[in-house]
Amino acid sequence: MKENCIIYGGAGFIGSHIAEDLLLKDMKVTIFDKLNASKKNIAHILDKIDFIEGDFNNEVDINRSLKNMDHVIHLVSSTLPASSNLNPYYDVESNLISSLHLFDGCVNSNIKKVVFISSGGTVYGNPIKLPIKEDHPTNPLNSYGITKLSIEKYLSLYGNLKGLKYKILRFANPYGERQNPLLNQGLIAHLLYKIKHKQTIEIWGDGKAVRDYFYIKDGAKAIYRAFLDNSGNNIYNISSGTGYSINQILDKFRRVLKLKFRVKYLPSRKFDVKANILDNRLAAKHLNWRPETSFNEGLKNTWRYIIDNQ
């Protein structure tokens, strides 16, 4: 008998992989996201899944779609790292509260695993080494960080007083195949669809801050793994263990995609951190994955989907 997972914002980039990733496992799946959220990314496998549209921040919506479901994925975030600082009451409200309402829910429905994707590339601040292993000091430098280790230890405390089991992917920097260029997250899609579109590329600084780049079906991956793990580990680095700069970046466009740009250094910001590579050995020793896309090979993919769709 298949067993039932509900991705919560499920219809956006990372959760659409998911899903997707999912199905192959044989596994039914059950996406959950706002009123009227496209399903741009999700047309291509809705006649497979059960969709519902609710309201993450209302209990009713959040306990009727746990019926019958045995594992949770937790996506939803309604802030970006950049602009979250701005308002971190909102922050707070629409997803640390929420999400404590998701975990009460998880609780009563009797959820066999919750997987919550966290933020390898903020609840850890600048790094006092490198690569990061998941035991290093955390250290959010804005509210997007903050809130998602708040949830991360809030996670823990159900596991421990309630026995929720659960698992944390802290996510590095994802990439490739329906990435929202348009928002202000996400490089590697944001500036392909500038160069595209013959826009000037502007770089926050003097482009040598470091990032950690995973394919994002590499990293889908990840989340079937995570619910058949039994071992005493509870959150895991997903990332390609590998740094480049904004520079790197730049010259890898030139030289493996053949691509000519015009580009502009703005000043720095503050909340930037510079330099964010994860260590994710202790995922290939419990879940058994690996990064399997090569960065050039992910670029070519990201590339020619932008051309396609963009």
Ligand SMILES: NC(=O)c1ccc[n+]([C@@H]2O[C@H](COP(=O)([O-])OP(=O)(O)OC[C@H]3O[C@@H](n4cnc5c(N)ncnc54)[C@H](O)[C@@H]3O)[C@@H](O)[C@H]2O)c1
The other form holds:
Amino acid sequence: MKENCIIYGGAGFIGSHIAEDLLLKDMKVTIFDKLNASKKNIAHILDKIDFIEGDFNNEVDINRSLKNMDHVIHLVSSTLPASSNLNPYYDVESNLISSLHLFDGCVNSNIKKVVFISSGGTVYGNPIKLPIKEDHPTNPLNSYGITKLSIEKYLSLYGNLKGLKYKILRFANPYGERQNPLLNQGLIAHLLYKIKHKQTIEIWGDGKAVRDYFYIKDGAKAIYRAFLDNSGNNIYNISSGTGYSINQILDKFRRVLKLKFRVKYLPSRKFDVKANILDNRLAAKHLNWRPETSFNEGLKNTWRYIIDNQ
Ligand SMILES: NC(=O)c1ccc[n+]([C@@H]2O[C@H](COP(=O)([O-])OP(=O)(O)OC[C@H]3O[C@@H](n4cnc5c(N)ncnc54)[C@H](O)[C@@H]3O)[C@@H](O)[C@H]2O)c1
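What does the same protein look like in the form predicted in complex with the ligand, given that the last one was the form predicted on its own?
The complete assembly is shown below, putting the previous chain first.
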């Protein structure tokens, strides 16, 4: 019999790719997302999945949705790194408290495993050593990162106290088709959208900030591997393991995608870390997961999608 998995926040960018991959793995996929959430990202698989409309902040909706589920993927977030400091109360209430309700529901419903997509770009803060391993100190510089880390810690507590099985995947910077270019998360989609619409690109700082960008279709494959993983290790970086500065990315746009555009540099922001490159060898060892798509190939796919859809 097919195993049932439910993806909270599954109608978004990352969730749509995870749903696609889990369907390929022959799982029965249910997506839980907001009432009136756009279904654009999942329109091509709507006939293959179940969709539950609900509010992640409503305990009744959560408990109802967990019935008959085997696996849970938690992707809901009500905040973004850049804006989370404006209202930390909201961040904690809507993300941390609701996650606790979800984990209680998972214990009561005998869920086999919870996979939580955390943020490898924010939980570590400014790195002491690159590439960053999973046991690197965690000193987030924004509320978003603190909340993600708190959710991780509570998962660990629920694991110890209540036997809840879980895996935490600390995603670096995913990019690819269906990323919303108008949010303050997802630099590559945002820049390519601006270029398509002939707008000047604005960069915070001098463009030397380094990030670890991985192609989302690769990242999505880590979830199924996490379901299978019985290694006893619970936290994994999911990343390319390679860093690119914003200026290097702009250079790729010029050389690989043959694009022309204008750039304006703005003052840097306090909560942006200078560099973030994640060591992904633990995921290779225990999950047998590795990034497969070259940066050039991923950029070409993303540009093609933006040209056709945005
Ligand atoms: N995109 C990134 O760069 C990145 C990097 C690391 C971690 N993450 C984390 O991965 C997760 C998914 O990111 P994404 O880029 O796919 O985001 P997204 O905004 O595309 O998707 C999130 C989904 O959650 C849904 N949602 C929000 N509040 C809800 C609520 N109260 N009830 C039900 N559904 C709700 C939204 O409708 C949306 O479909 C988030 O937790 C994010 O913090 C993202």
